[in-house]
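Here you get one chain, nothing else, as structure tokens; it is the form predicted alone.
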Amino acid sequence: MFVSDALGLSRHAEKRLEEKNILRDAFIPHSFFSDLIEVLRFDKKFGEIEEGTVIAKTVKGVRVVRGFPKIRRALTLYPTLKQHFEKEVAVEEKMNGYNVRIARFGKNLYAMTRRGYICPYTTERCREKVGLDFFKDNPDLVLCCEAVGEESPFVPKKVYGISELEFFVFDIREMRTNAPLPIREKMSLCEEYGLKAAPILEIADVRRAHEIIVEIVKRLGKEGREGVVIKDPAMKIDPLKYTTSEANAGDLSYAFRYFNEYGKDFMFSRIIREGFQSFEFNEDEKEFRERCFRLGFSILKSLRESIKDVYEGKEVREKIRLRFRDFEVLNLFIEHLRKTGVTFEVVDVRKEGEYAILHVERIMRSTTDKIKSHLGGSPW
């Protein structure tokens, strides 16, 4: 098997992979994606190997892309900070999209999300916005970005002013083995090759960083946006993240209004960190009260509207708008969500221009079938 061979398994690992069905098709077979013989995705963490690891059987050879690790998350900044970090922190912005890693196989780009999925719309996007001089040069690193902007198959977002799609690298490290570059590295290498990059908004002392944070998230949260990601300069040591409470309660909006799609676990930790950063902020009791009524807000405006939908006879929908330069990529997308098991309609297709427009609404159906049984009486 090529992914023993490249990862370098024993036999007995070997076996133990085959058992327990960890690996899944990574990518549809099409023209659009010429460099690739057969690609595996990892579906679960195996030993040492992340969830989304990427085996690739290309035209140059067999390529492997390890999965992004998952970042673990502060609930308090003092004195976790402090007992995580040495001596300085980076602090960057954790920007609101979704986990792209980018690498070359062959000749062309290919973009990979955090699952292993090679997809099409963000592969397209990344071939033009990205670019190839990067790894002409580098052919052994991989960009991990965040997917940003209105266009965003999985979490469209206006507060960053991006009508479209950018990518922004938060990271850059080796393909085969996962070690990432120092942030000074990384960002001179973005502005070197024109790449965009997830702002550092501070360099900081550890002893004092806990206070600048505050302040930072507090202005982040004023503005909209998601929160920092905390980092070692040198990138020896392990990143923690941390979110705004304007943040929290966006995810909760969103839980909320698909809320039998969403698991408990993803709602409550979510009101979790409220209470933790309410202590920590040493809020005052109007602070307090509008975190409440931001927290309550949230969760039954966007509930409140998916009942009222299905009370009209409507579905419990999500609104998708999506932009391609080759028709045959788009329809290569609409193969990609089925195939990763989506349940939706395509509402649209049409020509703007250069671009084929697609617009598609993904259905919701355990949320709406949950609330239906409900207003016809069923109990809880």
Ligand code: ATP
Second form
Amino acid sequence: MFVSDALGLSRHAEKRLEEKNILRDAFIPHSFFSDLIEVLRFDKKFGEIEEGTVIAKTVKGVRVVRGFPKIRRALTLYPTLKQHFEKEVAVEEKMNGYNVRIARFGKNLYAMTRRGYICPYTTERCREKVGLDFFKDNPDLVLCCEAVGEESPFVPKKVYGISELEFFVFDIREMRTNAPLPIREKMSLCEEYGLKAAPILEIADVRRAHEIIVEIVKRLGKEGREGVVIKDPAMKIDPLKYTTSEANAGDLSYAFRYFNEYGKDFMFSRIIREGFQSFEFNEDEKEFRERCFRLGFSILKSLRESIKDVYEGKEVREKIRLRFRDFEVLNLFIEHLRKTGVTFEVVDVRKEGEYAILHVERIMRSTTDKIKSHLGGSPW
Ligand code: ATP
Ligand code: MG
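Please give the other form, namely the form predicted in complex with adenosine-5'-triphosphate (ATP), since only the form predicted alone has been shown so far.
Below is the entire complex, every chain and molecule, led by the chain shown above.
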């Protein structure tokens, strides 16, 4: 099997991999993906191999792109940072979009989402926005990016002032080993090739980092941004993330709008974060009340909205707008959505200049049904 050859698995490991049924198809064959012969993704972690790892049999041989590792969260800045890092930390902005790994296979770029799917929409966008220059000189590197903007199939956001979709590099990693480049090298490569990068907000002495980050996070929060990822400049120590209260509230608002599609853990963990931040930020009564209001408002406003939608005979839906250069890629993306198990309706497709604009709505079936049954008088 090409997967075990590519990863150097023993016969025993290969057998276990098969038994566990972890490998899944990662793409839909199409001329848009002309460099790909067969591509598999790891649907779960397997030993060292991260979930979302992609093994691609391409016209130019077999390539491995490792899954993007989980980033753990600091619940307290002090003493967590001091204990976790050495000497200095780089504080990067945590951009709020979706995780994309971009690699070159054969002649073209391919964009992989977190779980290892090759996404037609994201691939078309990255071929246009990122381009091949970087990969001509660095064929074995992967750009780990946050795809951000209003035209996002997963996390549409207005706060960045990006009406379409842009890619912000946050890590550059070695394809096969997943080893990240040090921050300095990452930034100089981004500069050299004109790639957008997640901004570095501060390089701080680890003994003072918590104080500085409190101020940064308060400011980012007011601007509606998500938070920070704190990194070892050499990238030898795993990074940690930390988010603003406004981002936590934003997540809760989303989760409660679609409350039956979301895991209870998702909601619970965001409330716990608020407790720790409120304590650590030493806020006065006014700030504390604002936090309480933000938390409660984000939850109830969404819930009430969803209930009202169903009461008025509508389904609870999420609206998404995306642009495509090529009509065939638009169709391929619709097939991709179906394959990844999303329930949706295509509401409109229209031509706008050189683009085909797709309007789809994700249908939140489970939330809709739950609300309907209670409005109809069923007890919980
Ligand atoms: P995980 O924590 O497993 O990575 P998650 O979906 O729970 O996944 P988030 O809470 O969104 O993740 O935080 C991690 C994600 O943040 C990364 O996977 C990446 O997509 C995104 N991110 C945005 N900006 C950065 C950055 N500067 N450095 C690293 N990751 C970033
Ligand atoms: Mg995210």
